[in-house]
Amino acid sequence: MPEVSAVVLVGGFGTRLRPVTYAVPKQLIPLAGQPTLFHAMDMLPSAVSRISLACGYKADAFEAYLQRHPYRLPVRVVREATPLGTGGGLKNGADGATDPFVLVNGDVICGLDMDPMLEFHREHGGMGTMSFFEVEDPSPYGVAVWDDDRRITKFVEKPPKESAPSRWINAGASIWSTSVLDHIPGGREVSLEREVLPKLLDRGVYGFAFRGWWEDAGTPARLLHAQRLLFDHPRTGRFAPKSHLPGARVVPPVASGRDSEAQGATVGRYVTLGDRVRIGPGATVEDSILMDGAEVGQGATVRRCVLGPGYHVAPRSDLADQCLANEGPSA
């Protein structure tokens, strides 16, 4: 099969993960060990030769992360002078991009097998095809309706729940030729769902439907349930080697980074510790993720958090459904 490039958008600003999001990028967030972003790319079709990361907000922090741990594909971060949104940041980072392309949004997490969804691409050989996901309450996201051949006949961006045409929504992946560029305005911020796609429907754009689990992992609770999710559901090489936590007692699933401690303290389940975090004595800490050199001390309970980096939790203190860091916005 010939080779496929890919564009991931990493360009949004992550405000309701705010303050970890002051420190850290959303898409960096570890989640089960990895960084939310590496688990957006690990669905990607097998074709997948390169990828190119459509940059907006903290680009520095995309290209330190991927030097100092390479993704297993060549990585291209492509930058934002200024906020492009989905279509202008697909337009930007799609130079030289193969026929068809792949996109997906770097803070979804899900189970879908992108495989398989190529194939299908390549026989209906319209402009696009664009996942979906069944949930209860389509509100929040883009619904779509299609016909018997699966071909998108109705697509509306975050319709109220009650008028909403379906419980089918935007899963965040989805396959394009590279004539949909043609019809992105460049040089200022687009909407794919709202301005552009609408517009492409009558040229052949596909509903590729799933089941089994998906999540966008955008708000702390949000963003918990996918590491639970991919706990739950491990691929294959998707997590990094544990380090022990010698003298802990650990529930699993964990992740633990280098050189991480709990020392009589209780880790698990559903935690992930970056690097260098260290849990005092008698500590309990579940269902959350610590980023690198957090600390909770001695006799502290933390449950369904999210800690940035170096955030110190008090001895004795009682956290839950907390997100949480040191830096506020930078100057």
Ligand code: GDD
Given for the second form:
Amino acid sequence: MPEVSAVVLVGGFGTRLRPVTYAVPKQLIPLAGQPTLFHAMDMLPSAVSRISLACGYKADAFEAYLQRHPYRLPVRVVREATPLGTGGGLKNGADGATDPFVLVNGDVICGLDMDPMLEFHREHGGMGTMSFFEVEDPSPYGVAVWDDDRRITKFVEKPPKESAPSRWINAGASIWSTSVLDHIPGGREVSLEREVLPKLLDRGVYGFAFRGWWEDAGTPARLLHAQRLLFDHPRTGRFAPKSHLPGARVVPPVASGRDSEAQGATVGRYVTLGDRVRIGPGATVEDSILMDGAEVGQGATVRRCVLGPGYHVAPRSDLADQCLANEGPSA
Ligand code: GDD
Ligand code: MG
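Would you mind giving the form predicted in complex with this ligand, to go alongside the form predicted alone above?
Full assembly next; the chain just shown is listed first.
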């Protein structure tokens, strides 16, 4: 099988996850023990041998994280001076791409097996193959319709619910011929979904539908849902979450980083603790993500929360459904 390259888009601002994304880009928030980005890269086809990370916002954070935690494949960080959008980011990051290459949104996690999808792409030819997942409400996503040959006949980004042409949404993982790059204008912000895709359909873009599990980790509720899905569907042969919390009552699944302590506390289920997290005695943490250096005072309760690095929860407080960080817009 010839080698294939991949482009992973991670340049967005993560506005729906503020204030946590003032501190950490969305794709570096840990879910089930490793960043969303790593889960997204874990789903790439096995033929992929190198990755370009199309970065904009907080590119330094990606560079630093990858230096401390090298991925199993080489990852090249490509920067944008100004935000180029999903299309512009792809064009900027696709230098030296193989034909075909893989494109993935770095905030998506799912059970899609991209090996058969790559075979499907090779069989069907055409300019590209996009993956689709069926959901109840497709309005926050890209929505498509295809014909009997699986050729996409219509694609609309974020349609109103009433006018969505189907319930099959762009799952954010696709395979393209390098000729797609000729259809993306250079040097400015371009939306792949709104501006480029509708014009490409005549050239043959195919839909690869899959079922199972999928999530876009773009809002606090979806991020926590993504974490539950990842804990419930470990990808064999890739990453397995670990937890080491002596003296704590651990209700699995739980993932904890280095030097975290929770003596006398209850942790789980569905919890990720970063490095150096401290949870006081009698505290309870459930269905949450606590990033590096976060602290929960004794007797406090934290449920369905995302807490940024170093965030402190006061003793005996009761937090639910919150996304909190020390950082603000000017930090
Ligand atoms: N390099 C770069 N530059 N990346 C960007 C930029 C940019 O200017 N803007 C967004 N991205 C990255 C985001 O960081 C994210 O990883 C990915 O591109 C998708 O952007 P989102 O902002 O998360 O888009 P969305 O979730 O609203 O919609 C997209 O994903 C859905 C599936 O999750 C679209 O592709 C939809 O069609 C799709 O259904
Ligand atoms: Mg998204």
